[in-house]
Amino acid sequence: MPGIEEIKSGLNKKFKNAVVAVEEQNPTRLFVDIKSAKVREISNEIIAMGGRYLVSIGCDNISRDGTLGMIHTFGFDKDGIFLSLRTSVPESKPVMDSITPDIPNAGWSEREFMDLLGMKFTGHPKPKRLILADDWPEGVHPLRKDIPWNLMPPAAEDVAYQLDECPEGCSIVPVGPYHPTLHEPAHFAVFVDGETIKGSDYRGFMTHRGIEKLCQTQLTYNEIPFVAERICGICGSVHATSYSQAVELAGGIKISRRAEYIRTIMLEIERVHSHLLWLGVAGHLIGFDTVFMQSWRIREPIMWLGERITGNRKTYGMIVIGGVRRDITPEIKEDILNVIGKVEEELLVVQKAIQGDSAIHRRTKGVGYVSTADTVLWSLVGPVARARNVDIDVRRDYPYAAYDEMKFDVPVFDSNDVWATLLVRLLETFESIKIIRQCLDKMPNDGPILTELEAPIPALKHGLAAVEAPRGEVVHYVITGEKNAPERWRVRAPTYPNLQGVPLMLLGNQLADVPIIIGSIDPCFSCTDRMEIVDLRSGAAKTASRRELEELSRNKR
């Protein structure tokens, strides 16, 4: 793996006429400005050098220089280096080569900025709408700065998403947009031959909230953490930390070591309750409600603990730019130790029961298989990747907060299936408890928990921060602005890359395994109670109730 000097010299040497500028923000952050004509070629070179694709950021620079910008970001995991490849095209001809044919996980990012900015990507294999509603008017791109943040075009009639073509001889089983196994609206069209899955298509983003646009136009830097933690009902501390770190990096703000330790404690408390929540949901999806009830019973004291630390059971309001809002007192320290000790003791019993249960083995082993090579190719993250023998973890690979002083293991398995995902989450819960104990033991006894800013944050500085959420890596990218608010704020949650891998996980499996395969990536989807099955060969259609669907899944045990 190359170091930062090797990356710089390699790109300068091979693409001398295309690299416009190189900015080394610090030993872990590299920004490379290039001519757009070489974007695909240089992106492929970064992958060949060992880079892993993270996310792309589109931005409106029209009022400044008449361009639309695109920033493809990559990570070099073994060296802890993030690289941002920046380029732009004129607003009058917003066209550049797509990198999706070589880096498939870039597909959604490029489609997103076709919708939101009106960009075009030559060679994109699936240039369909992603973010905008199907009845949104053509030519109105809401992330452009001349579009008001509260624009609400009138709804249109008889407009619907056009599914991908179903393979010949297969039937379409629509799962969602409301479904017992999906806790938020999303639509999977599953193509089946009998009970065997032969393909699928996905239509989501039905509750797109426009948070990035809202925060770029209506809120200030210090207000945004309270919105950021509402991106996800589970990962509040994760998003608030990632956003705050991105601003702190861009603005050159250094927070106290004590605040970094408190952030680490909050992040690991969040991981413990999230993994226990998921374990219960996974048990429910395969008809094993004892796992559900025990996991959630063990989880509940963690929620009460969060309330005693922060004043809130969830959406804690704890992490802000410059540090944290509440301290860990000696009394709270003892409370935390008592609670995590009890959780550890009870979870050991559940772990032993799960690992010896043959029914759980039958429902998860070999299910949702994706090869390690495809996991890398599709840039999957978190427990989904680690269960498929991809050894990545932002806490270890790109240390932030107090993780540089923590000793912990990163569980990785090579069965590449849902069973391995379950094991990763179980073992990570014990590692989180180990990290919390280290934090309480090593945390400095004094020092401020919040650093006050001495001067305004300068404009047009770039900051990229990643945090390892329970579901996988969260990425926040901030370009600072001139009005005490970001010029651009881009959020990429782990479900974003992992959902793009679901068609691979579904392929070749049985219809009854759809709930646990989708559930294994831990998407936050809401639910209602039915689905419709249509046989294209006979034209017959029937509706399955929630009870019938649950029985279909549970009877496979």
The other form holds:
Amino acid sequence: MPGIEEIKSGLNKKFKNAVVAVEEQNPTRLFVDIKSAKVREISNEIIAMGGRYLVSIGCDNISRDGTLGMIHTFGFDKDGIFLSLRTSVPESKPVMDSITPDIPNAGWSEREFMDLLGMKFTGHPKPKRLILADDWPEGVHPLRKDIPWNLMPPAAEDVAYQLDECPEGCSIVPVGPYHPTLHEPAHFAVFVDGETIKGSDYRGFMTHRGIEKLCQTQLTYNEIPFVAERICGICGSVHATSYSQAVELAGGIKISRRAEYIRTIMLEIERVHSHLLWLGVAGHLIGFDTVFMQSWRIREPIMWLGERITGNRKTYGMIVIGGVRRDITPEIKEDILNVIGKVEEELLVVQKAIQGDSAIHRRTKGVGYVSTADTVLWSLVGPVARARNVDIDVRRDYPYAAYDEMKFDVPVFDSNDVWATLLVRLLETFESIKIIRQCLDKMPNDGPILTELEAPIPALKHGLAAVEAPRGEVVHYVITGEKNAPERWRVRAPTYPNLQGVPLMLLGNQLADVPIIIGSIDPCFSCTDRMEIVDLRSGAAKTASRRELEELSRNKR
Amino acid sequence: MDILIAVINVLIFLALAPLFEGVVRKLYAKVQSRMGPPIFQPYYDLLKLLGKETLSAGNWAFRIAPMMALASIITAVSLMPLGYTPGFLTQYGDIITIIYLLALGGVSVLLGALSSKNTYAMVGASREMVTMIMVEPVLAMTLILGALKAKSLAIDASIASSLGGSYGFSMVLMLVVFLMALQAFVARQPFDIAEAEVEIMEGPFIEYSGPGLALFKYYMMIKQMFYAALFVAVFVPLVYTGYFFVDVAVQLVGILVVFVLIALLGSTNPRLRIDQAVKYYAILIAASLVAVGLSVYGI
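Swap state to the form predicted in complex with its partner chain from the form predicted on its own:
Zooming out: every chain and molecule, the one shown earlier first.
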């Protein structure tokens, strides 16, 4: 590949003194160590070379060399190369230039590590709290290694997040923290003039689970895929695959081809179910419950299929480091073909109905407009970006699992609105069905589904993996550790960058468009917050036997 | 006998409005491949809500508004000649009274919303106000058209004017306009803008609970049935036998058909935005003005 050499020589030539080392892990992964003073310039140079900002990873190296590390990651979509820009600052003076003024999407990542690691970024346009609760004490940075994972500081009173200033003549309509549009806790303060939106502010992370910290301290490599699945209720396999791939890359583990095919099938089944789910939610958000009910009815067989294959309707627990846990037998293969055939048939009817429905056009066309240039500037991902004429798809650009052998189209539209997002998702569902058919067709019949590890995973290796979730790309970054657990694990779900683009989408629209605009990115605050809600009303709980449960659900009583 | 007819009128509306609501809910469910609640669910809902504690989120106006809404619609119903037989009260009002009474119901909703001081209620109230301003003229024009044809402002005469055989093109135009405005009158999709659950969480009614909410729900159901009944009485004079109960029964069947229409339209349309709806209403107002203008020339 010519790209990687160009990037290397370009950086070496231009920043001779700042680039400390360049490590080429494989032809698609490049790690560049730089001095912290030049971080902003080098980042800008990478963007100028055609890079797209992904996410930043902060890590604590205090016990090793007294520094706090910062890793900015970028993707070169045309060449299929991921680049990680690694730098560090001493703990005594943890200050570096902010890259946010040029790359607005880095804003949250930097704020996150201001909160969690106590780093400082000069020139950050909005250095407010992002992740920590408003009553969390100053100066306690939970991601540092000397802070125990289960620290619970006492709650303080009379502290509240200060919202951005409301423009003059506007009034604030609060959307959230609990609102029927959102389904999860997050607060959008929408500034409206009459019904027209003049601005907004976001305060989320109300239910941060601290999964990264938990897994770095309490769990081992092999337990984490199951926690990773629980990051999100919809993209379970996506997170597990992404984490497993990151560890496999860092540790140099090769898995069997059959396992890769089974992973691909699971990922695509998940996409079909997720797109149908979203279609329903979108219908509900514009007050069209018939679309909601019908698309969820079509989705139901997919849930049964998931249960047939893995034993669970969702949160499949299928993917682990080294491969998958269950095989796809010929009978199940038959089932899959039947179900996706039926879904395709019914979906065609839905597609026709939606494309011909002028009322839906009225509610979605021109709504949530963002120009293509702004979409690139804000590094939006997934269907949101593809609906705005940005042709990116991790499955095609950075093939993983079995996607290198799959033939599929990536739908891209240029009307830059919610309607295009809807079309992208609708058409992608058909592509997914195509991919599943190809997988079943080409899948090799031999090979173990799970590769046993021969040696322990070496420490302090870096691994970066991206997987195309239904909502966009998921990025996992793993730094391997010594105690059979990662030293640092960073998750970036697609909602993380897309949510930062929501104020842009809201601007100038009507209040009635708020639900569908926020809904159009398919927000998963859970992914962003990385938390979990457990219902503990067990006081008078009645235990039902498995038989009773089955009867309840299957006999449709 | 005249007084009895007014009472029967009110009783029929009070008793059947929730049933028709149940029919609509069942039909919605059928279109959406669901089972749907039992057809009598709206009765249970009302009973349950009535049995709850009264909570107030505002001043006296907040507590009075639901009663005022229900009272205004019941008064309108008691004036209405169901089965083309005027009741005792019909002679004491005219079509202007009917228009005022219906507007009073809308004003009560606004009053309740505004006195609750909730942000969502405010947004809902402003949308409700716009809707009222834009669709009330269509109702007024419908009644005025009848009055012009009957050459009288009396309720029974103007409502029954189409019985006299003077149907004409203006009547047909008005029928179409009324049908198109029907969803807005009864606040169903695509015009349930003021209550939009996902954006402003039932808007004007957000702070209401218990008996207050029950009265508002009852008001909405009766209002829904009133508009359906008005439509049947004015535009679809199927039979006029002269036997009171037969006429009433025929009208009720007509009302049921209108409700089926409401449910089908509602379940196959997404909610519109208020700015889009206003454009739509504007066309309706213009068309209804044309219809009235035509009727002056006897067309």
